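First comes one chain, alone, set out as structure tokens in the form predicted on its own.
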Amino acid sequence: MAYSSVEAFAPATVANLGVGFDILGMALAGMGDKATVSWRDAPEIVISRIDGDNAQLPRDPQQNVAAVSARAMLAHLGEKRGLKIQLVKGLPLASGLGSSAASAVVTVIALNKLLGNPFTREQLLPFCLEGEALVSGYHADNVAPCLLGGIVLVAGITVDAIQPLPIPADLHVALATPAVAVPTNQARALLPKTVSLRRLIHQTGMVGRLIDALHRDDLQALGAAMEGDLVIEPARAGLMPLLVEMRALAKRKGAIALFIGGAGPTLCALCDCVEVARRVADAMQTAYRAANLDCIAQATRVDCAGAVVLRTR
């Protein structure tokens, strides 16, 4: 069936899960981006509208991740028609919630449907990465869970390097995103250029422990592994307002652990039920606001579906 317009949704994601820098990612239910992709008579791709970004994202299709991802797919197919892309940003920018990945993925999912689904979902990964690379380089720790859903191990940028991981039955997350932008390139610039052998051994051990905990449905062990980072969090901690205080507060309210979402500043508290997650989210939001920082907070779970088509015309 031929369509003239397709609307899609792509969820928020958090990369790293504490200790798994650039190799672990998780899709989150609730927040996300929407895109509507339509054919144009002219051959160019245009960004006709972006809502929710406070006019911060580029409208130039050469500089916009959504348009770059769409162009990569059209070029691969030899498709000459042009596109109109409308974005609705439900994710704050530079927040550690995979905003750029969501823009790339949601556009690619919509375009694939518009084209009649010439690609499987997994085959869409390279096109999404072309857009994401504009912002944070070629790594799939946000793109892969956004596209595929769930919790994933990302051992590279090809489909065969993406491994879905088990999702513990009682895994809940409390999110708090203070109104402080942390651009990915700024957060990466703070990372150490070398790591000692002792820390390498510790870090790889914690990643193994985290994956083992997922397979055993052990939230306590999962939380301990998430907080076992001796390399990335210490380097970036200064970019996260009240990190130490929020970790202590979250645990007082019942959370098992707290880790930085991607490059931050979003903080993610691991919880074992929805009631605790809501209590922790509310407490963190109240504490940030008491410190004169606006904050978006919510309780959520893992999004198992990934990006989805919402409607067609």
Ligand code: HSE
Contents of the next structure:
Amino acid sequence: MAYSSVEAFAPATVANLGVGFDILGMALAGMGDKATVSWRDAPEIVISRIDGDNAQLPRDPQQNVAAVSARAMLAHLGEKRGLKIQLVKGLPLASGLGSSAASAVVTVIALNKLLGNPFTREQLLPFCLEGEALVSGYHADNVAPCLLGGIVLVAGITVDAIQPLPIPADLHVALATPAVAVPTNQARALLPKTVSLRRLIHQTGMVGRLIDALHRDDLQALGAAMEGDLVIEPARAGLMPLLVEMRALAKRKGAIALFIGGAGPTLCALCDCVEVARRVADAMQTAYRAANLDCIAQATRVDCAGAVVLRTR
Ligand code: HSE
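Given the form predicted on its own above, produce the structure of the same protein in the form predicted together with L-homoserine (HSE).
Every component of the complex follows; first up is the chain already shown.
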């Protein structure tokens, strides 16, 4: 069936899960981006409209993540037709919720449908990465869970390096996103260029423990592993307002652990039921607002579906 226009949705994601820098990511239910792609009579890709970004994203297709991903896909197929992309950003920019990955994935999922699904979901990964790389380098810890849903190990940037992981039954998350932008490239520039062998041993042990905890449905061990990061969080902590206070507050309200979502500033508290997640999210929002920082907060769970097609015409 040939379509002239396809609309899709892609969920928020948090990368790293604390200790798994660039190799672990999780899709989150609720928030996300939408895109509509349509063929146009003229050649070239155009971004015809973006809503929800406060005019901050580039409309220039050379500079726009969605357009770069779409171009990579069309070029791979030798497709010469021009494309119109409309984006609705539901995710705040530079927030640690995988906004750039969602722009790439939502466009690629919609375009694949428009083209008659020439690629499997997994095969779409390299095109998404081309767009993501424009703003934050070649790492798939947001694009892979955004595309596939769930909790994902990305042991590399090729399709065969991606491994879906088990999702503990009671895993809930409280999110708090204070109103400060933390561009990923700036947060990456703060990271150490080398780590000691002692740190390497600790860090790899914690990643192993985290994956084991997922397989054993053990939220306490999962939380301990998530907070076991001795390399990335210490380097970035200064970019996250009230990190220490929020971790203590979240735990007083019943959270198991708290980690930075991707490059931040979103903070993610691991909780074992929806009531605790709501209480923790509300408490973090109130505390940020008391410090004169606006904040989006919510209780959520893992999104298992990944990006989806919403409508075809
Ligand atoms: N793994 C990435 C980072 C995620 O922490 O820099 C943000 O894009």
